[in-house]
Every structure is written in structure tokens, then in C-alpha cells.
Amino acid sequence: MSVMYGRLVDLLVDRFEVDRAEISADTTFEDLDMDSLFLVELLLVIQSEFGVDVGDDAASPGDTITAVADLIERLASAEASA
């Protein structure tokens, strides 16, 4: 797993009280009973914690934790090279 994946898992555990044992690379936000309203809150926290500009619709409940970590990584790399 990537460093960004680990940081996202830590964020879910520490800020949103998700049980670490429930999270794996293929886990979706739906698997964690997180709806689109939760994702809006999560994306706002991601913007603050990771310093990336993420749109409100950048993730859906069906996305995996890995997919969102990859998105954050791409956005962080793009902003670092800009």
C-alpha cells in the first residue's frame, strides 16, 4: 500500500472512528456504511489535512479506499509540480 493509503486509513480511524480491522484495499465507503453526505465531510477534511483541492463529487460511496488514496496522490503530485 502507498503512503497516502496509510494516511487516509489513519484519517478514517482517528477522525471518523472507523474500526481499522474493517478497512482493506478493496473496502468501499458503502462497506463502511458511509453515504454521500459523509463523503462530502470526508473530502473537506482531506482538503484540509492533505492540502489538495478535491471537488465535492470527487468520490462516491462505491469507490474503494484505495481509489480515493490514488486520487489524493495524483492531486498532490499535480499541485506539487504546478
Contents of the next structure:
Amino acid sequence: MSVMYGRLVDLLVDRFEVDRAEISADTTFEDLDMDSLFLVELLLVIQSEFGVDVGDDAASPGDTITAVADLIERLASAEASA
Amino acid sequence: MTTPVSPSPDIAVTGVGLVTSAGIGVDATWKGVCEGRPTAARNPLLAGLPVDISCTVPGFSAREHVGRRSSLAHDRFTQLGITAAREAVADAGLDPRNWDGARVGVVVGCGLGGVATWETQHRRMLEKGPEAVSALLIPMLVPNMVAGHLAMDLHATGPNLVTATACASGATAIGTALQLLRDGSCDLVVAGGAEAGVSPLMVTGFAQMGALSRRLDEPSAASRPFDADRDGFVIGEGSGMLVLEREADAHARRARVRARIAGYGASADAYQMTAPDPAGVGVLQALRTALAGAGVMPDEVDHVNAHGTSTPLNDAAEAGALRKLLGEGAAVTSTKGVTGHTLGAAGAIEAVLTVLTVEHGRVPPTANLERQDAEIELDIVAGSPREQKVDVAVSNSFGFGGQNAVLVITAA
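Can you swap the form predicted alone for the form predicted together with the partner chain?
Starting with the chain above, the whole complex follows.
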């Protein structure tokens, strides 16, 4: 698992009170009972905590945590190399 | 499609739920209220403010009581409302998975809404900029969300309302529910009130207008309705919820009927922003309407759960109106001596307590009533509960803006 995946899991645990045991690579946000509004909130927090500019429609509840971690990783790399 | 019903069917209370500073759940609150045990205490959240005492729900864990999702996405007033509503529905012996949600309404009184969320997020915006403001701000803040979330929680897709008549809101909600049941719009209504207004800005606002007790060195004695030394109310938080249905329907499903909501009266003082009309004209009008609707005469009233905030003006005006209409025959109490004043939830919490009074034949005492104001010529119950048969009871609620709501609750 990537470093960003670990940071995202920590964020879900610390800020969204998700049980760590509930999360695996295939877990979707829907599995964690996080609807679209929750996801907007999550993306705002990611933007604030990780300093990565993520659009508020960058992810949907059906996405896996792994997919969103990869997306953040790509955006962070792009911003760093820009 | 509505169900035809007779003009004024009896409306039964088949379930009740409470969350108050006296405890989480009906039993805990009823015990505390009957013991006359005041709950006002210093609140660290209010440290350094002109008034730093409140009646706060002890040991309420949002995650434990309403789950992770609600603990994160709902303001406390909604969390308290959901907790009380679930208790009321379970108490009524109902399972939302089995009911026809289209025939179930939700009506909740709320005076302020998610004010703590408002304050927290406003501070974040000022300190960290607009990017730091939560996407959940609006759904946490707006007062109607307590009813909206209850609809989702209970799968209740009938009429869904929040009433805002300040400190009468909870009673207005129950009165509105009565009308929805009587006109056939619903077969079942979850009705009540929810409020969590113990926030620094709100408490300061009430303090600035001179409404709050300044007995800060002796918090437990601060809320003292009808006492000669009263000097204002103590702000509280909580929720009260009732399950209401037509009595014939309740009997048909063999439900326990705890009491009846027999009458409702609403009026406006049209007098002043924050002070009651000293002549009590609006209060008398609401009382008369409620009694007439219930088909009872004033001398039949056994008990009044008074609005009784512990402010000098309210208690005097209310007592004058009660004396004028009912004489000295009714056993009067104000349970705010224990719970403080829970604003938009008060009318509902007190309606539940009045239901329990009728059901148990026990009038709780007015906490802290040591020396009754000589100008209050009523039979105020003090010291310990009074065991007496209560067939007809009245629950009074009055709000800033001069809005009055009176419920008549009778024995089943």
C-alpha cells in the first residue's frame, strides 16, 4: 500500500471516526456509510490537511479508498512537478 | 389519499421518549424530576462568560446513542431528537420497518437549530478562511433537519414539519400533530421538540437581555420557579418526543394508551418582544381554547405543568392568568426547577412529564421553591411529589414574541 493510502486511512480514522478494522484496500466509501455530502467534506479536509487541490467532484461514494488515494497521489505529484 | 375520520377523534399517547439534564431516557428523567433534584451546574464551555451555568445532558455520547454517522453529520439538537424519538417509538411497541411510512408524520419544535455548529464553523472561517468551513454546515445548522433526519431514521414519509414558536415550539408541534391526526392526514405522528442551545453566543445573548439567573455561586439553586427570590432562568438542552395516534387505532393494535392529548390552544400576546402581557390576555385565550377543545370546564383541571421559567415577569403573569381562570384548585408545578429551560424543547419535555403525571397520579415538586412569592396565589407543589389522581392536566408553554401554546392532557 502507498504512503498516501496510509495517510487517507489515518484521516478516516482520526477525523471521521471510522474503525480501522472496517477498512481494506477494496473498501468503498459507501461501505463506510459515507454519502456524496460526506465525500465533499472528506475532499475539503484532504485539501486542507494534505495541501492538495482536489475538485469536489473528484470522487464518488462507490470509489474505493485505494482509488482515491491513488488520485490524490497523482494530483500531488502533478502539483509538485508543475 | 387520506383516511376519513370522525370530527374530533380522541388522540392517544402510546409512546414517550426523553433526553434531559436529569438523565437519558424517560425513567431517569422522571426519577430526577420527582426527586426535585436540580441539575444546573457550572459549564466549562461557558467559562469566562457573564453566565457560566447550564442544565446539560450528562454522559451523552453521540456515537453511542445515534451512531458514528449521526455523531459526525448532525448537530447535537438533532442527535438528542433522534435519541428521544427512538425511545418513544420503541415505547409504543412499534417497529418502523413494519409501518406504512406514508401515513406517519413527524412534527418537531425547535427554537434555535444548530447554533453550536454555526458558532464553531464561523470561528473556523474567521481563523482559517472559507476553505475550512465544513460542507456539512448547512444540513447541521438549519432547524428543519431534525424532522428531516427523523424521517430518514424512522422511514416516515408523511407530513414533515418543524415548528418555531420560540419556547412554545415543542407544544406547538404536539398541537399541530393533534390536528394532523384529527383531519386524517396521518395515522401516526412522532411529535416533540429538540434543542441544544447551550453555546457561548446563545447563552451570552440571553444573559445580555437579562433573562438568565445570576445565582452563579449557587447553580443548583438558580432555577427556582415561583420563588420570591427567583431572578431568571437557567438554560438547558434536551428533547421530548411522543408517539400519537387515534385512540381507536391504538386499541385496534392493542397498544398501551398512556394518556390522551385532548385539547390544544394557541394564541399571540401581540404585546411586546420578550415580556408577557401582564394581564395574561393571550395566555387566557390559549387556555380557554385548549379547554374548550377538550370539552372540559376550568374547575375540572386537576394539575398544571406551568411554563414557570423562574423569571420574575413570566411567573407572575402566568400565575395571574391561572388564578383568574382556574382559581386555586389545580396542583401547579414547574419542572424547570430541575431541567432548566430547554427553549424549543421545553413544551415537549413538559408534555411528556405531564403524561407521566397523569399516568402515575403523581405531581412532581417544583425544585428550589423555598418561599413562594406572596403574589403568586396558586397551590404550587413543593418539597416532595404529591400523590393525587389527575384526570385533567394542562401543560403551558409561552415563547418570546408572545406566542402561546397550551395542551390539555387527560387520563386514558
